[in-house]
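One chain comes next, on its own, written as structure tokens: the form predicted alone.
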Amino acid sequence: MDKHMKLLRSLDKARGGARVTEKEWDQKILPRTLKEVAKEHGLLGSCDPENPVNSDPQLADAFFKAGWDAAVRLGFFCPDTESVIRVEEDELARELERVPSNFPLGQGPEQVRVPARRPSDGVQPIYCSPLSIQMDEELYVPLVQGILSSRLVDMQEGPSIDTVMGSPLLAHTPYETFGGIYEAHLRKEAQWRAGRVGIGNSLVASSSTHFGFLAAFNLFEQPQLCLCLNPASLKVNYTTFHKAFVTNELGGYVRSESPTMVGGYTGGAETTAIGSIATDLLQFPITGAALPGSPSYEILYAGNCGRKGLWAQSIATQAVTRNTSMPLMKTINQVSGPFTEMFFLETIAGMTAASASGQAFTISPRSAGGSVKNHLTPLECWYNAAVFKGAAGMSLEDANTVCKEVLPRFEGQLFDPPKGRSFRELYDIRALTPDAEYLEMYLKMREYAEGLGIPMPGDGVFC
């Protein structure tokens, strides 16, 4: 009853709130109170491209606090209201004693615990796969059979899929409430055949606003993870109360995301790095999010392997995660797809910089950006694992090191990507063997990523 509290009290303020359009919000309100507090803080020019992983503890816990100025000014905007839910300061002080510092999820053997961490701590990280990458219907199965064919893979969320038995899977339609239903027996089948029953979710991938999630959260076996994905940083909606009230009563835990982007409203690195800090430390006092993400993107190619994209998110993650016993997950964006060097190159830059900043959990990768139908293969979900986890004890000097060696070889390409290929194209669907050519550059981007530094857990099938 206490999470079904917090979430009528945020309803109350949402809607006893100050009224603020939205325009308001995203072109005055926040960014000039980011600027602000940024300035106060002394924060303003202390992005260092040249190095994209921080490593000064100091400046880490001085974004802490700008971020928690942030938060307790701001508040979260509600879009279905018109009005700004706040937090006081002895409040979200007091809330953020209460988060959960490791939950399970899943059943049986295949249960996992979400820890809290630490930089740099060597604590293994879950590793949820694959995004919500749209994927024609009949593949489904086999994909996430492959995927979850590797001891790697933790916990699945996606894919995505936009027809139905053959009928386009419409928003806001009953279309939608039957593909929750219809991506629930996938699931289950390909859990099934791939030997992982009990193994946890992140639900629901094909449905984005709360009639998906209503008609599937309730077929799964308790404790699994709600998705809620916010409008932006520092909203929330009415979507996310509706899943999050569900969420409660059936015994499972709210996932609340919506990423920052730097050259957007939040402006640049620094104050999109303070406005992801703010969001993460509101998400567990307004919704009751015991696992929070707010990911910073580089706007212009809508990726964050980038330097100011890696810089931002990994002192956002090592502000929160040094001064809160709080679990924090962000998303890696790969703008690369399948079968190019690229891929993994992005990859060990972002998986390396969020492990060693002490993250928690991630889901990925989005190959190809997520903007290319059926570009998703087991072979990328195994090499995000295996980095994520091998990379949980680095130092994060040994991190920035890394990341400055592989930047090079392809940040040039970061606004005009190789989408790669497809899974039919790299894949006999039947056997779930990879291409020949495929499984070779796999396995010498894992050499490469050995000789780096980072140690890379087997995956169980080619080594």
Second form
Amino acid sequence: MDKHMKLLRSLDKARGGARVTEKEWDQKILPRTLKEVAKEHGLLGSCDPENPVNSDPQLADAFFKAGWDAAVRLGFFCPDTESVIRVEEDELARELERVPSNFPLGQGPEQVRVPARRPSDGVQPIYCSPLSIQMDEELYVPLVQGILSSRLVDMQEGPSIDTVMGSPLLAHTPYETFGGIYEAHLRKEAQWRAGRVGIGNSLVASSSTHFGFLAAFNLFEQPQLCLCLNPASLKVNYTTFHKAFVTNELGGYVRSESPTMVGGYTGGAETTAIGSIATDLLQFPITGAALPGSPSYEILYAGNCGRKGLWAQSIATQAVTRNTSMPLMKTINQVSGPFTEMFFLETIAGMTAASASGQAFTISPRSAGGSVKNHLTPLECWYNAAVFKGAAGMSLEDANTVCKEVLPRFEGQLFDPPKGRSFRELYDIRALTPDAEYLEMYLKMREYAEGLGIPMPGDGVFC
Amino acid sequence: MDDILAKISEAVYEGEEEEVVRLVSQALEQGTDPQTIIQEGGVPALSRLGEDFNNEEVFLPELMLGGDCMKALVGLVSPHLGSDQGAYKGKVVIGTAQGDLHDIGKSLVATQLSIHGYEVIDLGTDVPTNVFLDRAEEEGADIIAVSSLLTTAQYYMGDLIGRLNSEGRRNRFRVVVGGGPVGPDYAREVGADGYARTAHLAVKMLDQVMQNEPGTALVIEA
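Okay, that one was the form predicted alone. Can I see the form predicted in complex with the partner chain too?
Every component of the complex follows; first up is the chain already shown.
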């Protein structure tokens, strides 16, 4: 009941809070407050794109203090009630003492514990795959079977499907409710085929509203992870509360994600990092999320493997992981696609920075920016996992050196990235084997990563 | 006169709507040509904002405030324009499709269109198909622009065009689509008039779409 009470208190605040319009929040309250806070803490102008992974712990701590101030001053905006859910400073401090520092997901031998990590932590993070990239429904089972055939993958989230038995999976309709059920059955089939029964799930990928989630979450033995996607940083909506109540009752854990954008409502790289920290600090007190995640993307190319995206995300991650005991997740958004060298290079930059900065958990890949249907194969997933886990224990200075080495090789293409090829083009889907040329590229890029000082764990299939 | 135009430009750039209203009213009282107020007061500020946004010197909130100022400016000067002098290139009703709460991409497109000469009615997120159609009719819009980041919501783009076809109204509105999972092939499949990959390209695409009759051709900027 304790967890339910927290959600009820948040809902009460959402109903009774001061009314502001979403436009006021987006255009004035949020950006101006973040800028004020950054100015007060002397952080404006501290972004250093030449060194995309911060290695100054004092700067990370200064960002934490600024993020804390922003969290207390702002709270979360609730679009459903057009009001603000505020959290007092003592309440924030009390709640953050209660965040679980680790928690289990999945069952039996497949169960994993999500650990809180700190920068340069030698403890390996948890890798969940793939993101909700759209696939033809007939490709769902073979693709997931392929992905889960490597033990580098600890948990499953995506992909997403856009049809259910040939009918369109329409948002806000009973198709979506059935979509959740249908996806659950496809997952179970694929996990069984891969010999991974009991693996933890982040649910559900094909329906971002509560309809699909409510239909599917109790079809799995708990504990599982509940996927809540909020529209933007420092916002929470009723959909998240619907999901959180059910998750609490069934014994799962909430993962609440709210993206920040460099260039978007949160402003430049410094204020975006502060907005991201504030969002992560407020998730547990407001939604009870055991796994908060406010990734930072760059609005101009919708990814975060460029310099400012890397910098904002890595300093925000370091700030939270150095000063709290909460496990933290953020996604890495590649914009290039499968069978492109750029994809591997983006992955090295994003995953190395994330792992060295103390992220506990990630879900990836976002191959081809997640915008091209069927552009996903198992090899991208395994490569992401190997870099994320291999970079555990790496110093921030070394992570910065790695990023500086790879960035010049792809950053010129961030605005017009190669989309690569599809699962059908790159795999023999019946045999679940990759095209020889693609396999050669994958193995070569593994060697390249190892040459940069990342000890890449084997995928158990090809190496 | 140049001084007041420079002040209007500065106020639009700074997003100070009340100041814009005050200065534009003053300029009109002084007999300044309405088109000059738009072209030499508002447009340079918006061009500067667009450029500074691309250089990461200003951000989405400043861009949106500038767009709102331009809207206020044009609203004030419109009654003073001759009947053959339209203040806008076209009227756009824009929103995110039903079931999708993502708003940043849609807001960026709305703002870019607004600062490049379109009158924009932003319906927000999670907009049902009938609301798009009703508001487009009420507003006398030229264009319906639908965004979706979710595959589950993109279907409503096809529904909207299908409804226009079945109701014999396809020749009333140009329909343009965009968003993460939406691509040129999907735009072609649903019979849209335009698709653009980015907010910047959306302006270029819409300029071309406005040259075509609704439902006659597909313009792609990818």
